[in-house]
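Shown next as structure tokens: one chain only, the form predicted alone.
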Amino acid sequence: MGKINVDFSKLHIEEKEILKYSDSILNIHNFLHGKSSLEKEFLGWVELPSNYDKLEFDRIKDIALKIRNNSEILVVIGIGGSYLGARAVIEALIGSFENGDVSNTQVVYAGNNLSSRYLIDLINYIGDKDFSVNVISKSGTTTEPAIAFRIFKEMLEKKYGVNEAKKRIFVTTDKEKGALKLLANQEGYETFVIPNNIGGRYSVLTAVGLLPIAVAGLNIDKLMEGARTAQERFANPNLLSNECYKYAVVRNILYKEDKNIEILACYEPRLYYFAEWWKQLFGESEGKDLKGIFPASVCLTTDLHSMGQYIQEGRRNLIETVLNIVGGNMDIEVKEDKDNLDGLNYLVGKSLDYINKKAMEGTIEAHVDGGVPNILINIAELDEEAIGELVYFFELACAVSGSILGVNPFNQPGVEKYKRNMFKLLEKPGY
């Protein structure tokens, strides 16, 4: 039994409408599981939780311990799927202010933008602290991380000397080819593999995500255990009993009703970067051929005071998927104030988590009444197993949903357009 379940009761979609997709789902299911071992299909993630490289997995844990013992900071250099998955998991599971605690190795991020101010601020923050670098890139030539790696490689060499710096650089890249792999071989850097049959946005459960997650002090065995639970739970092609496939189907049914924006809503700020990972997963997978549900996100109740008005009374082209953490939350109780000037004494004895839950229930009811279909994903407790299960749930749902939509959910041809224009403006040879 898993740690997540999906509540579709706020949709008002008849079962017969869902069952119309049964044949399509069976075909997609058979394709995903029948082609999962082929590199060209980018389906290596399908069976990854039960079929990962155990030797590399153990090496990840060993290297993570080494980094934790000699570094106050790990700089993760990557963009898109090369850092979002790790950041999503770390920030969901590490306390809001614990990642900067001196007792832990703090994971920070570079190479995910071209802002000089951000990079200077990060360099100043690192200061004299001991640090290591994990550079993540399939090719090693992606502009943002390549520039950042040049800068931090120079910093390491200046601080520790060339030979010692080599022991603090960890490379996650292609198994055999690419500029970064060539450099790693030449310099003798410790390397980890980005599997050829797993695309970046599906790579959080590979070394791409696992090394930073382990360095942060999280249990990657339990993370993979949760993902394996999801793999087993959602391997059933029966549409009505498979919540993952059902989620993929109902969002496509709603899409045909002109519900072309899906909001991932959470009531826990820790899930902010999980939503960012989710947006990349669905945005790059489905946004093709002038099709696709636009993925957006809100963190409630905060955004009820900014986006709440639009969600309630704006265009009726929205779907809302809510992440609800059921239990395991730390709590604060409202105490009595004798003056009661703020009028809050009616809440005395109630916990903040209870109040937050009632805010969620009231918001869902208001949004549904206002014409926004809601899907509720209940998470028993926010821990490694639950996050692993949730990651796999969305990866599989995204692949199925994109396939129903009629696009290839594993490529991203549109991403190259801005690069060609940028290279031309920067006068890169060949452009």
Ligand code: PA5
Given for the second form:
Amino acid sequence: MGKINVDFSKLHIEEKEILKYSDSILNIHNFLHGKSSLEKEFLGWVELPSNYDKLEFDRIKDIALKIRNNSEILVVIGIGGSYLGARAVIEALIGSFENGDVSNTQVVYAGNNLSSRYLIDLINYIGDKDFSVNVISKSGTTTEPAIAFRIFKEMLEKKYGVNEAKKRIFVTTDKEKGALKLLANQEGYETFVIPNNIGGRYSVLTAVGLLPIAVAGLNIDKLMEGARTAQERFANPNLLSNECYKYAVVRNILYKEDKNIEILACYEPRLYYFAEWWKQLFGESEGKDLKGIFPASVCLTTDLHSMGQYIQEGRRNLIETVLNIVGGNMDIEVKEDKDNLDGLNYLVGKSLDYINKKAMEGTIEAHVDGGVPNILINIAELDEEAIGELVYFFELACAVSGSILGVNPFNQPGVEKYKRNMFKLLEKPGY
Ligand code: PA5
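Got the form predicted alone; any chance of the form predicted together with this ligand too?
Time for the whole complex; same chain goes first.
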């Protein structure tokens, strides 16, 4: 029994349409669970929840404890798949206002843009606080995090001295190659490995995500447990009973009907960065060879007052996938006001969560009536297990969906194009 389930009841797709994909699904399933070397090149994430390096996992917990004991702030330096997963999980489970009571150490992010204003704001925010750095880059050569690391390394050395600074720098990178690995070896930094066969956007359940998540005070055992539940639940090749495979198929059926934008909608601001992670996962995996559903996101009801009009009545090329958090223990009740000048007394005794749910139900109905196919993903509650399950669900769905589409969901050749142009303009040697 897992903590998530998918409701396809608002779609008008006949079962026989879905079943047309049975053979294709079986082939993809066999590929994902196969053992050839080509398959092994990309597929380290498939069995990761049940087959990970336990020694490294324990080391992550030890180091996380050490960082929590000596740092008010952990600066996570990384971009794309090297930071979005951690941020998605941390913000979903801790919230938007620092770290609350969960941890003494706040996780902040650098190296995910080239804005000097952002960096100066961040440096000012850190001020005199004790901090450590976790620099994360699989290639070890990405410009944005490399620049940020140079800056924070110098800050650490100034504040703590060269030797003490080394004890506050944690590197997550390839086992052998890349400039970052070289630097880590030379300086003797504590390092964590991003396995060769796990790409950036599939790496949240490796040290890439786990170290920052553990520093934030979250339970990474539970996170892995949730992912393991999903690994077991969705290892079934039967298309009709495997909600993950069915979601991948349904996306492709709708894509063929010219639905080429999928909006991930949530009614919980804490899921904002989860949607950012999801967009990268699907965008980088499927957007190639002139194909792919464009992944977008909205946070509702906030965006009903900005994007709601388009979703309701704009071009009919949208799919809406809603993340619905079913339960939880945080709620606020509307109280009586004897004057009732705002006319809200009809809501007295009702909780904000109840009102939010009614907004969601009303919105789904309106969007479906307006011609936007709806997929509803119910999440029992917002905790480590549910998020771990959801992460694995989407990783698998993305790999399957991209394979049905006929693209390689594990590479990202298009990302190199801007880099070449930028390096040329910056007169980098060799460009
Ligand atoms: O998913 C991916 O592979 C990318 O988004 C990378 O994570 C991103 O480009 C950062 O790369 P690196 O970890 O090599 O610095």
